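Take a look at this one chain, the form predicted on its own, written out in structure tokens.
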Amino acid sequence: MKTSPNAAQPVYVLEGVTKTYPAARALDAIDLTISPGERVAVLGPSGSGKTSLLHVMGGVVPPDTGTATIEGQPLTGLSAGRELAGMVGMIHQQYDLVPHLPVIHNVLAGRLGRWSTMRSLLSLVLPQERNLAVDALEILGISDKINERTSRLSGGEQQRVAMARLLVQAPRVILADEPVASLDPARAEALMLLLNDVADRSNNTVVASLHSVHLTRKYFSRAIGLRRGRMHFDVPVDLLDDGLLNDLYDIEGLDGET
């Protein structure tokens, strides 16, 4: 479901954000505002800065220059544990599951940012807040797998475990870094449906990097194009036309840029 932003305080405000690595400048003077409940797809060629943008927004890396805030608070001032975990949940291509652990432990990993170290260790022996994991897995239709070793699950079931982890984490923002890049079209569609359902339950803001224009138009309300770390466009998906996309993915132009 595509949702429209409301007039509340922005979730994210990025002003003049740059990020440079030894090989290249990943982000170059990015200005970006995202409102609560928005579904934003970030498009661009490989190496355009999509992952770097999500890492800045997730508090994984600080910007070199400029400012990045979430709900009015500087991201650099938030602790990586409890504070950020209550605000931001991230999902990657490989779902970041621990294969040798039972499903319940992977799901409850979404609570680690809210627990003390002692409670986290205790949960490995006696799972804490088990009811949250049960409820999340029931919502996603795999509650019968709760004690199964995660490595024995199918790819689709592992997707659902990752989504259940997001449900128990209960972040206000979901950041997804190319979550469907390694999936065939049917599995990619299934994952986007799951992500959309999870986000709808709490009216999460979603920002996802993608290469699929089809999925962007179907599941997102806004599209941002990055090229060489710069903002190439920022439009409602209804205005995402072939001209914008051809310019964004112009390989010859990329090869010729300095």
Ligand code: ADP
Second form
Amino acid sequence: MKTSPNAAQPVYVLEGVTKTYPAARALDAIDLTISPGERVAVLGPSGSGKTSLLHVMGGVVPPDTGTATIEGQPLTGLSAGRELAGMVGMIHQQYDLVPHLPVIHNVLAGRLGRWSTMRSLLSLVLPQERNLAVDALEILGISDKINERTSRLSGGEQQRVAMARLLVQAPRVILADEPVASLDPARAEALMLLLNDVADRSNNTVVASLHSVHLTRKYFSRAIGLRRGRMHFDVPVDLLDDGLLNDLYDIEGLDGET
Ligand code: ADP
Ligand code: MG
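Taking the form predicted on its own as the starting point, write out the structure of the form predicted together with ligand ADP.
Everything in the complex follows now, all chains and molecules, and the chain you saw is the first one.
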């Protein structure tokens, strides 16, 4: 088959990425290519390297050896503010909202990477690009809360504020490190639905670590399994079967037992 000249450039290319800490090799020779729009779940026991991988992909931590590029540019060469913020949006378990600020400020925080310091400061008094926040909150169905103190919102509404912030940030890639770890099953499902909607709107690439096989099968197209920093499997979710998972999560002491 001929390669189309318009074939999409991969979003991520990781080659031989290794990250070693004094007590552990967090990532061991990881090769990974991700295409635009892919939804990649990162599975693996605690300590297997999931967070380290997301940190490398987010440009937070440089690899010791190997290369990691985003849209062809080395991640380590991007400036932490503007350049990275336009490319990568991160969601954390606690959403990182500022509770005492009105919703609008938390949503517009998604723009901070693109604004000058002056504009960011001015925005605290006179919200800049207010229309962006309004649109995002409308999409998420909570535009009536725009001036509400964020701490007054329910947990579900705060999830939506965090998603609205992602919408205004409009990154190419969304990285989420165990975004549903602290949520009950209904909230976890709701968050994954919102995340999926937000990602669909701009055909975002999503890479998320999680422990739920059910959510992986439902919301992701591809699953990679990490074990002791190594790529244990990398499969379309249809091929994710009990054999692979049992092997991935097996307790260390049981290795080799039959
Ligand atoms: P996971 O997210 O799958 O639980 P991590 O990427 O957090 O795995 O950790 C992988 C390994 O690297 C673990 O052994 C962990 O203790 C180690 N590690 C991760 N970050 C650091 C750090 N900042 N300093 C020292 N060791 C670390
Ligand atoms: Mg982790």
